[in-house]
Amino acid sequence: MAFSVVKGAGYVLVHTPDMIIHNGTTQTSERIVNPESEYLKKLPEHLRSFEEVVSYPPNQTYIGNITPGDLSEYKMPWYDKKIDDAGRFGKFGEIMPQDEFIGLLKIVDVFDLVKLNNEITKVAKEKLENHPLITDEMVAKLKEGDEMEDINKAINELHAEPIYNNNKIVGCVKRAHEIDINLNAHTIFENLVVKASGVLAMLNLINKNDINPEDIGYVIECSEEACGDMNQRGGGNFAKSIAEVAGCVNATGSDTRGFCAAPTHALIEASALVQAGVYENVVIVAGGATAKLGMNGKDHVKKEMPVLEDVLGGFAVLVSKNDGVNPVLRTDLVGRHTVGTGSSPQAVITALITAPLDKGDLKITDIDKYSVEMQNPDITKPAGAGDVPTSNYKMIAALGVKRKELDRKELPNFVKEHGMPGWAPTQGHIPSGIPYAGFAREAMAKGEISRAMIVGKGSLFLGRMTNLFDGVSIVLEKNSGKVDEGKGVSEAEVKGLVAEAMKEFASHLLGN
């Protein structure tokens, strides 16, 4: 079968600044461990207004306003820079404010259990009218608000999660069972945020590539949420309620779950899906994790910092049949980290990257751009974390010195070449390689790149059933324009061959 392509991408992220104090687990945990913290009293000095946040360089590059070369002219730390008329909207995606979100979580909840009152839902209501991708239908289904005194007695007799927009209680999320802890108001509220981020990135994805819902057959979505309840706690299924909302009519599916490194599973497992002829069209999308809201934020505080972690982040790919245009997915070209691989830097590297190279017969140096964990440093580099991409990209350089692929004199330059700054938001699995998917379909259409490689890494012990780490990798190759890449022997031959077998078995025949 012909290889699968990469056919679109969508990138959203959704600036949520109460979220980051009241859903944010490192907050939320201080806050019982610590009330009278000073970290949490001086947090709200320390977060960024909607228009600083569109103005970061970063999240430009993740909606792709501007490319990743751009940034990297940029001198670190980009905190204290903007670019001048950033627009909310981008080639890839858009930038969602949080009182939009918050009128589009009402609009995704599908039981009733999303409580606003009359001044959130009025404002959401009047911003999403005029918003090019929320349908009437969607708006429509921003009614009447509650009463506070209906929220608040929700909210304290009934364990319902409150949610606040300028620091003011504006509405709440009520739990979907009385006992049932897989269905508290906080799970809820967890998973409805997933959902509706989810949705915006596919609206996004359909809407900047002139997608038809209708074609998509098959979602998977690959967040770091899982929903169920007691007795299915993951039964799931993300994927189909975001598939619903955005109008994929004719489309099934499911929700795969690995860590950071479960967007590039999914990228694996859709190219197969397609490559087999299952489905023509698969979509795999994410939502963004309130839980990782200011996970850094203590040593951003600490250092007179922004609290740069104030975005959800949501992407959407769509992958499709060969069409001799968009660029393959290469799954005889896939790396993976196995039970048996170690854990050791240079095992990984090995697997995730040496390994699937030489099967095609390539060098590290043949792929143009490697997109792995692409973390903001301007996040982890405060928190001690250094800076992830770089670190990755040594290492990749490193291994190359040692196959004599790579001199190593040329190892600075190997990371400026086939590197990139990261620039995206630490959500978990969303800077796991999936953000440069849209710009590499770009620059090889472009001819600026032959050949990148997708990385997605993992942390599986986080779990606490297996210390195992986890990675998967994938070669993306521009196309040659053949559709029938990949394919042994195409059909027509098989025909002839057919053919000219009984041609010769019948003259062999007469010539008994």
The other form holds:
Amino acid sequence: MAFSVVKGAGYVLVHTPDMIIHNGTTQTSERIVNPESEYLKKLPEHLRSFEEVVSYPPNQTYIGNITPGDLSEYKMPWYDKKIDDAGRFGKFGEIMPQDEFIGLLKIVDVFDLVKLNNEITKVAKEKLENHPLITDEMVAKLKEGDEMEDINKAINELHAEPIYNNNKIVGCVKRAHEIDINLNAHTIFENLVVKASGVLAMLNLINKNDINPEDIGYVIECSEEACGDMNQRGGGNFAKSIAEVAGCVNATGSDTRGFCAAPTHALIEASALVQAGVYENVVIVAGGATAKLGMNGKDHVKKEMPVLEDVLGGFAVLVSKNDGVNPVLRTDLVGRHTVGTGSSPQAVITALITAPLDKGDLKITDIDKYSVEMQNPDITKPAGAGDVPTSNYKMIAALGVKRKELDRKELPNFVKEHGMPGWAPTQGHIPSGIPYAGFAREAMAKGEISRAMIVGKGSLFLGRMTNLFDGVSIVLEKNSGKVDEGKGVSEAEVKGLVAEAMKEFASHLLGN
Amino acid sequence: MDLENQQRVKDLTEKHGAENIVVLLGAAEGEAAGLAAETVTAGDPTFAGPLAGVQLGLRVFHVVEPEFKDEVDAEVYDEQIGMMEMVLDVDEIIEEMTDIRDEFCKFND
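Show the form predicted in complex with its partner chain, please, because up to now only the form predicted alone has appeared in this conversation.
Everything in the complex follows now, all chains and molecules, and the chain you saw is the first one.
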């Protein structure tokens, strides 16, 4: 069967400064434990403007306006650097401001749970009417605004979650049930945010890659939220709800969960479904998490820097049947951390990196770029969590040294040549492997690289069901142009078979 | 150090006595190792967890320090930690850990 290909990718960020303060768990926890804290008082002074967020080099990388290579030319820290004439729209997607996103929250809400006042409704309507991807039909769903009196009543008496813009209440998300915590206003807020940002990523994928949404047969959503009610907490299905808004009338779908590893799990699942011929076009999609906004805010404020976790992330990737052009997903070179793998970093890197390479008789240097946890080090370093991608590259290189594929003194060079700086926001699943899919597709089209490995890792122990860690990986390879690739017997296999037959023949001759 | 681990260290110390406890760390950075070491000796520096203001003064080592490395089977060590030892800034971690122990550890052995 022919390998499937990565046919397109869309990436979006949403600037949500008020949601940092009111919905990020670092801040909501602080408000419960220490409501008078200095941190909460200082936080508003450390928020960035939309223009600052747009011109921030890692964000411009995320939406594809500059490459990871370009980003590495900027000396860290990056928060005091900016890209001149940076735009909110990019080659892969866009950066959306909060007011438009609040409008989008209402547009994707089909149960009349979002109430917005007249003022924000007017602003969102005007801006979204001019948005290239938001249709008139979608804008019409904003209807007329609600009265503040009703919104305040819902918040004060009916446990609705307020929606803030510029530090003012402009609306609310109502609870969807009186006693069910799975449908309370907090949960519905988070779920609508992940749905709306997932929709935005899907719309960008479709638009930037000239895809007909009606051609999409299946959608796999792979964020870290759960929707359902008290009888089925994680029943789903974000995937289908996103497909519905994006006009994928011929699609169904399902949600795949696996903490930060889920996008790579989803990518492998999608590639298998397409390769097996079940569906021709499968989209993997995920929106962002309000809970993680400002996660490391305390450290950022302490270090007198802006709170950099001020955006929600989203992405969507289309996996299609082999077109002879786009990079193929090598389902025969998949790595996985199994139950029996063990938890030492060495065991993990072996399972995820070298085990799949061994299957293809490849060395670690045969992969041009490794896409690991591409977390932006500008965010993590000041918080004491180090430079995550670089640590991963060092571990891969160190394993190469142990396998004698690399000399120890080549280690720093390996990190530079086969690695990349992290550019994705620390939204769990968002930085995990997947941010490079779009760039890999471009770099392979230009002939700059031949192979990349997408690696996803997840901390399952956070769910308290197992102490195990998890991860999967898959190799992405430049398309050879032969559409029947992988079908039947490959050239290498034929050569191998011929060689074996010759050897056997020779041994007969010698024996005689 | 996360709040749950602080509670575990506290409970185990109460049960077995501080003199019978050794804390082993695997943090990837000197600073993070130092913070965890400080938590189990001088108390939680962030004043957020169960060890806030609790000075346990426990023996604490990072797994790349010779005090630990020399005690275990070299083959197992190489298999489990050898790769990370190559990656981590071992000197920085040892320096940070030694400073914390010198200042806060109650056991001078």
